[in-house]
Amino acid sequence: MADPWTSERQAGIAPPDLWDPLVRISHWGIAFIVVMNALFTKGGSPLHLWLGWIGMALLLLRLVWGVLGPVEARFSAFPPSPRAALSHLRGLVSGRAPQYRSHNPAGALMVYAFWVTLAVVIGTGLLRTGGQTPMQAARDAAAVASGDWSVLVTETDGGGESRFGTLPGEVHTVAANLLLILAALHVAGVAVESRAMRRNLVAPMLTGSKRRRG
């Protein structure tokens, strides 16, 4: 089966100047969610769920976007394929990468990569907390500013004790960190591409290329 990396329909076509409206709203939207609740919000705490659930809604709707969405969202435009990504390295290094319709093949690596551990972390907050809902942990917040503790008498107390253990807390953190390990990476990605091919990679994904406002 042919690598869908060297198709007719991934050669010689320019990427977007200007990435759709939804791809751009789950991008940065996830990117503030995920900086937010690692370095800002407190594990458990009603904005942190806030936080998760509306990470959770943007990660499902962007892999629907994945389906239904113009070509360069498609799936289809950038399968996972670490042979290609290997290709794509290389020649970075000699200057002669080609341009895709959508991430090249070392970005879309990166992409599935932090869906998956995105997906890890959302996963095990909610069974860290017990599928609590940011309005049950306010309730429960007020509770205990109240003087009542009984409210943190349950199967999960939003810190990592839940029915299954520790295990979901413990993997919950180990994933977070790793999302920003891989978002560290990415933006360095980024930079180093956009210096090698000599193009803004991070104009498309804000209001596109001057050329395109022109």
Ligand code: HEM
Contents of the next structure:
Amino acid sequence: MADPWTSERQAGIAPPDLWDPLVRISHWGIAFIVVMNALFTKGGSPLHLWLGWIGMALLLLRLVWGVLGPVEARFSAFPPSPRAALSHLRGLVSGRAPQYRSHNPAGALMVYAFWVTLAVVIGTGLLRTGGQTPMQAARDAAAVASGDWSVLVTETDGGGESRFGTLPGEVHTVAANLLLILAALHVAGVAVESRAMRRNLVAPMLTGSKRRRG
Amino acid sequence: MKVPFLKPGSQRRRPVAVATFLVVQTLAAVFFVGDALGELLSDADGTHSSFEMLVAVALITGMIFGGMELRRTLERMRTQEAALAVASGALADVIRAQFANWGLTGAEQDVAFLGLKGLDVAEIAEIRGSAQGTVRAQLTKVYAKAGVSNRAQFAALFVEDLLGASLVEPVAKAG
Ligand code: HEM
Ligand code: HEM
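May I ask for the structure of the form predicted together with protoporphyrin IX containing FE now, the form predicted on its own having been displayed?
Entire complex below, previous chain first.
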């Protein structure tokens, strides 16, 4: 018989059974976009720009939600603290890591690293394209295709390199690869944490079907 | 205990719909504002920019209302889930909090809980591997601390919770 008494939720120190839909949608949307753009779409192609811009919108929405969202989605629930992260990792090794209301401190660092790197990738991508939306890029491409080369002239950067030279493009590619490395660490971290805490961390990011019984 | 008319699954679909709508609104706002800014920067004639400003403001306002609606839906759902939790097993938490309030010792809490579950003195004694006299004495202490005189009254304190009355303060006993 399971101990009928235990429920950390009552004390407010258990992670959510199910993340709110906005966290879930933005997570899987961003994960899909990062994998697609870093590995499968051609850099600078219309699809690449569309996905990149959608990723930017999802990131913006998630950041706003970090202030306005429910408690466990707010930045204040998972402050970046390398010291807490280290002590959490030590706790994991010795099997005595506590529960947290939101991301654990090590996971929280990972989350901020993701967001910063993603912002760098998107920012350099925008620099690289002169801030053109995919629609504008398509319009210009159509104009060029129909023989109107003037759009190329009005572009100060001449369609090739931006005003900052090749730097944004290089930073963009490096940061994109960094995202992939982070993602690998992230998935490994989720697996380790799930094992150590004997709790499925992925289910609450999906449908939360593994509901804990009271 | 099953509460058939409140299926968590069906409740959870509403916030997902609201969130999806919010995502679509955000996409519209980001793409529209990006496009308008791009045009503003490339050909600096301000003819249609005031109209675009209006649309941008409308889109962003829609986003804010969408966000507030999502927040409200989530909060309402959580209140309902908390009520449902009381009905379906997390009542144990409510009971435990109340026991602690009364200052029951660990052993008394266990005995009281088994008593609430309907076990009689002999059964409790067997489960706990203690003498029936001990259990009887413990139950008497529990009832005294709760300010009631028998098991029926004791159980009634918690039935109130199920019926939706105040959760924790049937008896405020100085202790
Ligand atoms: C989710 C985020 C993104 C990831 C993971 C990503 C990843 C990448 C990678 C790996 C490359 C190099 C591809 C290659 O060399 O063929 C690349 C190129 C490029 N990306 Fe992105 N990207 C993202 C978002 C964006 C955004 C938002 C924009 C523009 C608004 C953009 C514009 C470009 C351009 C113009 C190139 C060509 C760069 C060059 O050749 O110098 N990317 N991207
Ligand atoms: C490139 C791919 C990915 C990126 C960029 C990414 C990014 C993120 C971010 C930013 C968060 C924080 C969520 C928030 O608070 O909004 C997060 C959480 C999470 N991610 Fe990912 N993720 C990726 C892939 C994955 C994959 C493949 C899995 C499945 C194994 C996964 C499982 C999780 C889980 C379970 C959490 C919640 C962790 C917790 O309980 O604290 N992620 N991820």
